[in-house]
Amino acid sequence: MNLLNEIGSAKNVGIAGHIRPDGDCISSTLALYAYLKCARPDIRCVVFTQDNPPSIFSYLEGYDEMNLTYSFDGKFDVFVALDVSSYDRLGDALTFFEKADKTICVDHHETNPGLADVNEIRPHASSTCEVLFELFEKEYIDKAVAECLFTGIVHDSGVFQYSNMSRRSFEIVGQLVEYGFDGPKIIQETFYEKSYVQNQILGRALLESILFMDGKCIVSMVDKKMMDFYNVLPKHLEGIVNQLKNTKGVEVAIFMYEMGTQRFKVSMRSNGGVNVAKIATLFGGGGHDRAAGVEMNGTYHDIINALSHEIEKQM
């Protein structure tokens, strides 16, 4: 895809990524505005965000200019969905999406069936930021740019660990320190460093854990109560799943956090014995084979069972 040429002599372009954005949604959105702005200044950008994003990413250019409200009269000549694998994943921007003249979704679920008129789906990338630097032509990405394509490349890769890292992934992130920024400052401070309310959850859910299937599965949970108690939001619970995946012997983690009654967010990583992506794709969810999520009703030992039921039929 020519990204440039997909935009054309668009004089509006709507950005948008999932709801709850973590890392790599964040900032792309800002990556593709900052990059715009380099290339298109003509073009009037507007960045929609489901949620307030996460503080920890308030030094990302155009941060601050971010729409909560979902206010914009009309309609988008082109709008861009990025890192968002499914149309309810937009949430409220979905609205946008389907009145805009053409749409673009740039992602790296193996999940997305493709969402729109124009698609860049690449499964095997670290991250919708790797996606997006192969589409940007290199004379318009700056420090800003850059900076938002490395915090994406970051989080997405859990620092670089995860499989999904290949050999272009780590060329690239080569090519984006040299443009100046604080590399290991972004990563001890939006990635590693917690606050001490965040550590106490983090804490609680561990001591809690449960493993089973001979200790090859785990899962912790943390109720409505819990999150009022150490008065936490959902994107404090960021990485309490991949610390449950540390544990010696484990193939699956789990890990819920209520979001209602008899509902929760369930988050699986694999250590790549189990495809969880295909789990989650069962119950309306989606991901990568080795992260993945979904949105489940029932009690927190009817989930269990569901999905041990779907763990156990791979191991």
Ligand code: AMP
The other form holds:
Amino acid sequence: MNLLNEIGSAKNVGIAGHIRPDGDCISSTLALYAYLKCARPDIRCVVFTQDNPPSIFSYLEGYDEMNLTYSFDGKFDVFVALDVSSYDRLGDALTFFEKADKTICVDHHETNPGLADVNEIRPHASSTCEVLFELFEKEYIDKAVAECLFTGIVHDSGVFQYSNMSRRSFEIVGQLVEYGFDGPKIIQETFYEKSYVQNQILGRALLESILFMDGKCIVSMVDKKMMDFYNVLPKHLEGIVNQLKNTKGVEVAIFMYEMGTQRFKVSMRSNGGVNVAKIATLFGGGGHDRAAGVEMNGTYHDIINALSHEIEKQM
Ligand code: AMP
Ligand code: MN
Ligand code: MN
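Go ahead and give the structure of the form predicted in complex with ligand AMP, now that the form predicted alone is out.
Below, the chain from earlier opens the complete complex, with every other chain and molecule after it.
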């Protein structure tokens, strides 16, 4: 896809990522926003986001200009969905997406069926930010754009650690760091640093975790009561599933938090032996081979039973 050609002579462009935005989602939407400011300064661009975008990303250019209320009259000439693999994950942006004259989707989820009129889905890319780098014309990448792209890659690759990092991903990171932002500070302050209560709730989740299937699986859960007690939101629980996954011998880690009565958000991580995207997709979710998510109804035990049944089939 030639992104600028596809955007063509659009006068207004809407941009959105997925609900409960993560680092790649916030960074890719703001990267495109900053890029279009350089490449097409005459375009009126609106970035939508919902569910309290994490404030750790407030250093990114455009963060304060994001539209949180979905207030926009009329329709967009072009609407771009980034890091979104299914319509329901567009949240409140879906109506703008449906009304737009033309839609574009850039993503890296294998489970993405191609949501838009024009799609660039690269399942082997580390992140949507990596795909955007490939689509951007280098003359319009400035420090702000580079900082966004770097942040997205850092977050979706667990600081360059996961198997989604290819030689090409490292080359791109190498080119990005030339723009002169403070990469180590971004990694420390947005990926590793947690608030005191976040660490406390992580501790609780680890303490109450259960090993099963001969130690090959681990599961833990945070209920509404615990979230209220520590006064944390879902976005503060990011990273817990990865810590569970770091347990020696574990092949699949499952972390869930209670969204409502008998409704849980489930995160799964795998070391590659089990394809967790396949399992998440069975229950209406999606993601990648080694990192996937889904929302499920039932009790904690119903959900563990259903998931472990599917995990067992693949082991
Ligand atoms: P999470 O467990 O929420 O960190 O998500 C892991 C991966 O799965 C990310 O790439 C998400 O975009 C994707 N994912 C999470 N939840 C869903 C869902 N309900 N539907 C589709 N993909 C999801
Ligand atoms: Mn994402
Ligand atoms: Mn992503």
